[in-house]
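In the form predicted in complex with the partner chain, a lone chain appears below as structure tokens.
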Amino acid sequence: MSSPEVLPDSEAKRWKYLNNVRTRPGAFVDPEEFDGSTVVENMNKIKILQVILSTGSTPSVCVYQPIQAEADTFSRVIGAGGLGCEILKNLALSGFKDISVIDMDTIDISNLNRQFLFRHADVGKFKAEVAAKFVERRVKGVKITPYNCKIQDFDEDFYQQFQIVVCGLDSIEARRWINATLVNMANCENPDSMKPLIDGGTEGFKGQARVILPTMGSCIECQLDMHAPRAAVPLCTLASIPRQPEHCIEWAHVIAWDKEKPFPQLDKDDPEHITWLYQKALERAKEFNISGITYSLTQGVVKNIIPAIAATNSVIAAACCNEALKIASSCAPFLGTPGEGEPNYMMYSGNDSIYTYTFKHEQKEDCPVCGMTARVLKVNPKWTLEELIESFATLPEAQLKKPSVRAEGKTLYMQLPPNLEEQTRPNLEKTLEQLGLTEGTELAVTDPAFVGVVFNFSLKFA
């Protein structure tokens, strides 16, 4: 459903402010290289894709670790979703006429403090649909196509039709997936196959916005070490020496629930389930004289809730869409411009004054997704294959949860299909040495979360 077209001279009056800027070169673009007369027509033809929540599941974290601000304000990438409303509004008011939105999520009451396209009456409905309808009604002349699906439900052919992709995803996995898909699609012989990826994320008063030009610069995978996974609380702490209220909650979540199974399946959004966990945690806390358990804390730990406010979402979504406008119109330099020292990444922090750090993250030669060389992996030759496979999950530069491994033509272990898994299972107990792996052996690792991507590692014995 698209809204009626705006009449031509009405169109010019309506978009006066935007056109004054996007059809003129300004001070930082070479007027010889810029043709303002074609900008509007070109932008009207652009198909832009907005991807928001994709997997419907919170990132799997073994055990909750309280959010600890790090000494260096800017060292971590963050990514709660919830930017969808802001991004859609901004794109519509930036002159984009054909916007597609992928968002699998439904509206929850806790969204209403910042996701402003939704009202109380919309709770339970699909976000993509409600958002699309709202913005089409409010901003005339914009066509918005909603998809209530996962990003992984679509293939390369689908993504080929878009010129720019803007992400406000809620998980690292989803970001890596879209990044890998776009990088694989990019073919230097066909410039149209290179789709700029603009990514934003927020957490409380902090956030970041980054631009990725697939194959031409640093990508999400290159930047993976900025997402260092938080250290899990040891199981023995949960089981025998809890000290913090969070330990009691996680004990209830992981140990007591498993043992007592009060309900067939844990539904983290069901207040009855959370109340059960809350009461169990209280009992345990009482046993150990620990104070501080609240319903709110229980919910926060179990759902890994990230604080979020409208203000920060406003900043980050706008930063992303500002870049989209500049890329689409060429009316000003944009983040991610290829070149020495050209920044591609903005980090924002607003809890103590206002700080931004805008810098260039360098492309990694050994990036498994966009790089040319294999990444060096330090291993112990006495490790079993099983230990190696488990290490991929926690290794900051891999973070692969279900890896399948081949080494120089030989299949070592495959997670799927089941008969191949059975066949290769005996290899798990053998050591790397026993399997004939040596210093410099190249491993090809794949993971079902990243179809089409091969992660290449070169072994270094430590």
Partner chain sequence: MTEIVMDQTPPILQGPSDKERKYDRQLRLWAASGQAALESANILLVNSGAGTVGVETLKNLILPGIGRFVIHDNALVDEADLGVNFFLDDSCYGKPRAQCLASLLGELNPEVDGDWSPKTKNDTLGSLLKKSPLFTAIMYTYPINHVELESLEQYSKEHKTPLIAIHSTGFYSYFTIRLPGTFPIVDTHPDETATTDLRLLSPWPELVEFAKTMTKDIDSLDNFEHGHLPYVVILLHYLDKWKATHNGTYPSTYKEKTEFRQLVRDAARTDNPEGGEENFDEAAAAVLKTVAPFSLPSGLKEVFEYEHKGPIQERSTFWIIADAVKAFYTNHGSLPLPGNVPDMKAQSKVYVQLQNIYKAKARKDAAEVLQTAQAIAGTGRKVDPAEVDLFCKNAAFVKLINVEGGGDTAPLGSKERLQQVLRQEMANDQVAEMTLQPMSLFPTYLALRGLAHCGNASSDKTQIVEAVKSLLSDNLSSEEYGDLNEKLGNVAEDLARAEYGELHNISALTGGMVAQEMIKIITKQYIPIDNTCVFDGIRSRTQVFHV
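Hand over the structure of the form predicted on its own; the form predicted in complex with the partner chain is what we had up.
The text that comes after this line covers the one chain and nothing more.
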């Protein structure tokens, strides 16, 4: 539904102080190269998307082209959750007029304490639709298009229409997918194909914001080892010497449940099941004089819930939208501005007072998405192929859940289609030596979660 027109005088008053920022060159901008008279017109045309395979060209020859005023530019936001709500509101208040938002989720009552665009009457409705209507009512003149689906439901042609993509996603897998898609779209001979990706994420009192210029610098895949999976607590600790309340909950979850089987299958959303685990964890904690077991903690540990802090969402959303404003207006250098030593990553911590830090994360030559060489993979030649495949799930720089593996000139194992999986299944029991793999052999690994991306590894025997 389109928003009603706003009278010119009220429109001018609303954006008066914003215009003082976006139409004037900052301290680190060359005034002779900055044209503030075109900024407002340009940002009115920007189409922004909120959401939240390399082309083969050499990254170093790419030159970033600032968004031109005559271009039909717009942005997109991926995600309309706690961080996404903040981003959507901030983008609208930053002068962006044409915004699209993707989120497949619906509103749950537990969202209402921090996702401020939603009300009790909205429970059960799609987040993207409700958020879009709310912001359109509050910020007159902005058009927000909601999409109630997954980001993977769209092809490259869909993403080509946007000039800036802003992510507020809650999973590494989704970030990796949109990153690979935008890198694959980039063509150094076509500046319009370069879509800046602004990514924000929070975890409790910590957060980060970063800007990715596809093929021109470090991408999300280059930085994957910074998001390594959490190490599992050893079973011996759970079984014999628990030291923390979380250990007692994991004992109830992993050991007690398997032993007693109170229900046919654990349903993590069933209060009766969580209550059973809570009671078992309390008994375990009492035995070892451990305090701190609560129902909410039990639910959080079992469902791997990381507490969402509204203040952290506000800080990171502000940082992301600040970068979008700088990219669109050129009023100040943005994170990831091409240049030697320019930072592209901002980290925030609110655990002990407030601390921020910016640095440059370097692009990796062996990155499977934007790099040009195979990544060295240390393996034991006595491993079976099944052990190698299982290692891809825990390897910080891989984190692949359903990998298929090809070697030079032969297929070792394929997850899909079913008939090919059946044909290659006998290889799982063979060692790497038995399969004829030697040091230096290059493996091509694919995963259905990352269509079009081939992870190249060069074996090194340890």
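Between two forms, the rigid core is defined as the largest C-alpha subset superposing within 1.5 Å. Residue numbers count along the first chain shown, from 1. Note that the coordinates shown come from a computational prediction; the quantities given were computed from them, not determined experimentally.
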Does Gln244 move its CA by 2 angstroms or more between the two forms when the core is aligned?
-> yes
Core-superposed C-alpha of Glu287 shifting 2 Å or more between the two forms | yes
